[in-house]
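Next up: just one chain, as structure tokens, the form predicted on its own.
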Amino acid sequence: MSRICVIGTGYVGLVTGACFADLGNTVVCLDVDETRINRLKSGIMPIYEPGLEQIVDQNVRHGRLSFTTDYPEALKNAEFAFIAVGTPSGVDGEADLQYVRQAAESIADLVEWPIIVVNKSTVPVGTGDWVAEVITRRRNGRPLDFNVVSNPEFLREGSAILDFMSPDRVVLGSLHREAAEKVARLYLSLRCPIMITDLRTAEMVKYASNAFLATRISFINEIANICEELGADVREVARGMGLDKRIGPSFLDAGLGWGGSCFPKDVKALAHMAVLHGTHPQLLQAVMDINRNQRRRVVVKLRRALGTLDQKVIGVLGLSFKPNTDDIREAPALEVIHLLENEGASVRAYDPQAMQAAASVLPRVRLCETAYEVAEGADGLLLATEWNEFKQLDFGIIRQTMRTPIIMDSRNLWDGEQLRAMGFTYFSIGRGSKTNGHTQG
């Protein structure tokens, strides 16, 4: 078995050394963040992903995954250095490659040996030739026997373990087929489908993955906006749709937008990269402009509802991006949040996993211990993540407890029917009724 360098302990890195190491690998994961490595070492895990404790927990006993903030140890007899550092956006949606270059040069300084550095990290098409170029001029002469290769991760925050283990596919680019070999032995175990290209090309399917995905989610948005003026049912729209081979379900369920770690930025970055290059990316702009506008709907309808939502007192359920995370990165309830404070609401929240990651930035956020406490003496309920312990809840005593009983389903989870029957004011995302010559959402 290989010798692996993982460089970086984000999602991506700590995901993807706890796999390696539990596919029989000795993979060491190196962080410059100190306080991180030690939680780590003490088993405290950075983020919530299922199953992610178990597998680090279980090869670290059996001496297969090591952490540490040392260069020289990280990458001492490595074979395999990945680089899954984080590439944040910029003001114009450029990718920030500072810890890359940092992770290139390490490697240069230090290594000595013959050795793969493969890009895991997302980054701008090109960067591949970058980092081999930064390692060369590091090097000032020296000789060094490395290849680069591109190989995109396509981890869902959630099921990031199954989608290492179990993956649709593999995709490496080199500009020698034998280093992206070499790295597609790594995956053999998996028997899933690999797919060898060149760099740029490797590079590209991750971007280009990413925005289509972005764009099925808008289109069944806009779709939705449409159902609602005009009486259908988004919900069976997108059924009908996804029974078509050549669409397919996934990623067609109307609700408040694409938001977390992945999605905002490469679609932005994608867009950058087409408008540096002389392209017009018009179809990348109108993702992200609908994707906008969703957020800022569900803010009128209750506006609407409520006729003002100055001093109204808002709940809203969930403040991860998705379920199965406590990631709030570009999550949807921020953003509406944001817009129902700006307008003068007090806003209360719950999220399962997500509470100490949003107490630092929702500072004016009353944050609450159940979903009961969110609706009581509320004007309006706003659901934005559809976590499981959501779909079953006691409408009955949040009825009671409500002061104005108003529900914005903002994912389309509950009965809207039964809700009305109880009382309740029912909005929902493009399910269009319509009852005495109006239509409602």
Second form
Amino acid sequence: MSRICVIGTGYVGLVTGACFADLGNTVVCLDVDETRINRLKSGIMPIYEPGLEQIVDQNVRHGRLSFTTDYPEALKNAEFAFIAVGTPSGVDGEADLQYVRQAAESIADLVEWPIIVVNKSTVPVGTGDWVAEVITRRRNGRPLDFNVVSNPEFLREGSAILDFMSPDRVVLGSLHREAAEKVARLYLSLRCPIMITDLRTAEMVKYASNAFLATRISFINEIANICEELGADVREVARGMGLDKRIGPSFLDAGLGWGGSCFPKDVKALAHMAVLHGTHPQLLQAVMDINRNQRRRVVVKLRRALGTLDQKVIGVLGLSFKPNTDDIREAPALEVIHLLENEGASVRAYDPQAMQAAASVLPRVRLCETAYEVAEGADGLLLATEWNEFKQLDFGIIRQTMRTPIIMDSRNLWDGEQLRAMGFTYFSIGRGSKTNGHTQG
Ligand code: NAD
Ligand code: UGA
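Now show me the form predicted together with nicotinamide-adenine-dinucleotide (NAD), since the one above was the form predicted on its own.
First the chain shown before, then all remaining chains and molecules of the complex.
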């Protein structure tokens, strides 16, 4: 079993650390955020992620997993240093590598034994080479036996543990096959395909995968908008398409578009890389444009239904960028709320997990305790995130307490016919009326 240091204890670092510990390795998770580490030491998770607390707790108790802010302690005798720090968008959409640089420099300063540096953060193509240069430069002539391996992470928030433990594939890239094979051994017990390739190709697999998934979503959203005009139902269209094995059913849910900490920044960063190197990423630009418009369309629908949004009360259900996470980074709900507030609406909202995170970024929004409180007295009710608890709401109560019974189902969660029969004006995404031949939206 191996000794692993994981640098950065966010979604990726914490899940990686906990899962490698669970596979029997000794793992030290390091972060520069003292509050985060102190809380983790007391068993408090910094994020909401199903199954995480249990796996952390179990492995801490067995002595395989520990947390620290102390670099020397974390790196001591480590055979592998996984870099899992954030790579946020810089001013021009490029990936900001300052945290990766800090991590690489700390490794260069503190390690005096053979080590494999594994890049798990999503980093621009060429970063693996750059990390090796940063380390070599920092050593200033002092020799160090090290290799860099790219190991992009493909987990999704909300199912991160499951994704880590049962991945579709593990991708490893290195100029040194032996180093990549050593990292591959850490994953052997997962019994999944392991692809070993060169550094730059591995880095590109990550960007291309995220960009492709975002493209599928923008594609189906564009089809949804056409469906609305032509009287077709996008859910059925997606089902019919997905039955084709070459297409497959995943990532064809039309809605408010993609958000989260990765798709927006990664598509932007890939487009930036492309422009910088003289290519013209037209498709990526269109994918981003469609996504932006998708949020605007629901606001337009509400405005048209109400005549104006000024002084109207709009209730928003769901704030996290997707269900089963408390992450609100680039959440579609936040942008929609911003647009609604700009037009003079007063917004109230509820989310099963993201209320604490939302409180600091939504100062003007009234945060409610339940979905029913959100609906009470509202002129419109907008579903932004399809949490399970919103699937079976009592619309009888909601119908009685809303001031104007307008529903904007931006995730196609509810039965429109039933709601219309109850007296609601119901809008959804890409579900044109079959009887009229054209649009109910
Ligand atoms: P995050 O923001 O949740 O966590 C990053 C952590 O790194 C923070 O806790 C921060 O304090 C810490 N950190 C920053 N500088 C540090 C340093 N010098 N030393 C030690 N710790 C430091 O980020 P995340 O969502 O876990 O993403 C990490 C990387 O993984 C990003 O590149 C992201 O694109 C990629 N990724 C994320 C996901 C996801 O679902 N969130 C999935 C796949 C890949
Ligand atoms: C995504 C990828 O799925 C992961 O493989 C990748 O590792 C990760 O980004 C990353 O690089 O960080 P994540 O952002 O956690 O994972 O969540 P997804 O399930 O991919 O959803 C992203 C966004 O797309 C959400 O806002 C979701 O609501 C939206 N979405 C997803 C749709 O609108 N329609 C769909 O059919 C699927």
